[in-house]
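The chain below stands alone and is given in structure tokens; this is the form predicted on its own.
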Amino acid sequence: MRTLIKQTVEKIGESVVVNGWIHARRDHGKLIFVDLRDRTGLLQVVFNPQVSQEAYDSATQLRGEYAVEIEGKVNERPERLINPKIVSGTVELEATKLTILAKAEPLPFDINAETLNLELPTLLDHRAFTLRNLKIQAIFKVQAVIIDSFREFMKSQDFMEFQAPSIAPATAEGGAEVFEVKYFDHKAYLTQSPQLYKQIVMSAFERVFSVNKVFRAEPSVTTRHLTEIVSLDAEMGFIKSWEDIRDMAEQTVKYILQQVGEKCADELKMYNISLPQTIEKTPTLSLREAQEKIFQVAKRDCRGEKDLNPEDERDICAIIKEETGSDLVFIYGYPTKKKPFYVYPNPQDPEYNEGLDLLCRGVEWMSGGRRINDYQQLMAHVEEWKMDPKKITMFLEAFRYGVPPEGGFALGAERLTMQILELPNIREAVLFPRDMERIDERLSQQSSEDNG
């Protein structure tokens, strides 16, 4: 029976069988040492010809990334040789048998260097290989906890999960930055957001959430944008105001951060970072209040602008951090005409809506707010936004039959990952990033090969 590497510390003096990849090899005199890697960590294995000449002879063939099975005895390490940096650092395996399960060709570069000093395009060009690096793996362990924690908290608040379709007859945002697809003899689109679908499902189940791939045809090549992302969406009915949405979003994000802190301590240590700081009640400012603060403190006049630009977001986060200690800040009340048709206008000031964003360390993490639930008001917005009601017939039908006051929010899994780990480029937070220049391979490279 196979023993996982992290279990070896409980089996001192026992004979075990371990499986994994050769992480590193070191020859010292008549001994061969290897670091073996499996999904739980690293283990030092020693091949001694005086213990097993056959195992030692087989070990002379080993190099990085060979997949192997090793049988041997678990020995306690002397105190001076304990390695606290690895999960099995108090033990080593004295090999008695080695089986090579799969050989590896010579490696294009040292995958197990603590820091891969390679340009991002090279890392992505060799994605199938670079995913074996422990520091890169840490990114996706953190991301898995982010997504799991979102699910856990939603379920704890009695939200039901559903899966929204990826092909839609119309766009939720009403914009042009969508991917058009040929759907048999018809025109359709890859979904920008599960927004319309989660509102439909909410109208039946009251509280719903989804973890969905969404697609944005944004013609931009930046460190923060991708064409395919994982959207963590929630929608809830019977709210009193947009503040109910803010409070639920705040609790969700705080739970995610708590879980990452508890479950990913080793991964956070690899990146030498600390989690964003939160306080009991996350500061909330209107757009106009935020712009006034920027004017007063940063001495830049962005008052009257329809939104915060990246510099504004950095400034307001820095100001709030200085004033309150919080890395998080909510901004609400955007111009109604600058948001999608379904966002609820403020009854006292209809030119501004009840939408909100959550910013953290200078970057938007979340958008959401209250939605229009009155059918006549919704239809008036459909007409004003010059939308074709025939393309969203199913969505509109739900609102003809009694939809309560409602709202929701959405978080980007990749952007949270990037911000938490302080990665310089969002592509590092995606297993297989898609952007204007890449679909697995660089498109420019693919085109030149096709033309060649």
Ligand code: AMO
The other form holds:
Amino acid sequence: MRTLIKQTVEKIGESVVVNGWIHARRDHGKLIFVDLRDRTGLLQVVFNPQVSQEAYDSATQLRGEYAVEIEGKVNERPERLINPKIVSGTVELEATKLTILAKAEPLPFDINAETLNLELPTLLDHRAFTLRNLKIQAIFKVQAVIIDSFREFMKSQDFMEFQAPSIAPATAEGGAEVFEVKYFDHKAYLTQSPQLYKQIVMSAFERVFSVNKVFRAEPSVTTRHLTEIVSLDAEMGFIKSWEDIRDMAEQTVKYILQQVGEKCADELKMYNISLPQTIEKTPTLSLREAQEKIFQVAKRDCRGEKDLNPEDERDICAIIKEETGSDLVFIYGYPTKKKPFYVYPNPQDPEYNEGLDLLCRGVEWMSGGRRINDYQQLMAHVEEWKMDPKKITMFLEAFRYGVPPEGGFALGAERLTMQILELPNIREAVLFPRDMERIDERLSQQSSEDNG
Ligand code: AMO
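If the structure you just shared is the form predicted on its own, then what does the corresponding form predicted in complex with the ligand look like?
Then the entire complex follows, led off by the chain already shown.
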């Protein structure tokens, strides 16, 4: 029966069978040392010809990333040879039998080098191979915890998970950033957001959430935009005000951060980073207050602009961090006309809406807010925003039958992953990133080959 590497420490003196990949091999005169890697960590294995000549002879063939099965005896390491950096650092395996399960071709580069410092295109071109690196694997362990924690928290608050479609007859968020698909003889779109669907489902179930792929035809190449994103969406009815949405979003994000802190201590250590700091009550500023603060403190005048640009976002986050210690800040109240038709205008000041963003360390993590729930008001916006009501009849129908005050929010899973681990580029936070220039392979290369 297979023993996992992390279990070997409980099997001192016993004979075990382990499976894994050759992470590194070192020949020391008459002995061959191998670091074996499985999904639980690393184990040092020693091949000694005096213990098994046959195993030793086979070990001379081993190269990086061979998949193997090794039988051997778990020996306790003397105090001075304990390696606290690996999960099985108190033991070592003395091999008695080696079976090669799968050979590996010579590696394009040493993926497990301590100083591995790959250029992003190389990292992504060789994704299938670079995923063998433990530090790269850590990114996706953290991401899995982020997504699990979102689900856990939503469920703890009585939200029901639903499945949203990825093909829609109309765009929810407006703008040109949408992929058109040929749908038999018709035109359809990949969903930019499950927005309209989460509102419909909410109108029956009250509290709903989804974990969904969404698609944005982002025409620019930046360090924080992708064309395919995992969107963590929530929607809730019977709210008193947009602040209920803010508070739910705040608790959700704090839960995610706390879970990452608890469950990913080793991964965070590999990146040598600390989690974003939160405080009891995350600061909330209106857009105009934020612009005024940037003017006062950073001495840059963005007052009157319709949104915060990336520099404004960095500045306001830095100012709030300095003033309060919080890495998170909510900004609410955007110009009504600049946001999608469904966002609720502030009744006291209808030029501005009750839409909301959450920023962390200079990057937007979340958007949300209160929605229009009154049918007449919604229809007026549909007209004003020049939407075709026939394309959203299903959405509009919901609002003819009693939709309570409601709102919701969406977090970008890759943005959180990137920011938590302080990765310089969002593409590192995606297994198979899609952008203008890449679908697995670089499109420019592909098209020149196609044309060639
Ligand atoms: P928004 O368009 O702001 O809001 O998207 C929500 C969150 O998704 C992430 N995000 C992206 N991440 C990477 N690349 C992109 N191109 C990209 N676009 C968005 C961000 C962003 O905060 N329907 C509303 C949400 C709502 O009101 O509930 C919406 O889609 O983290």
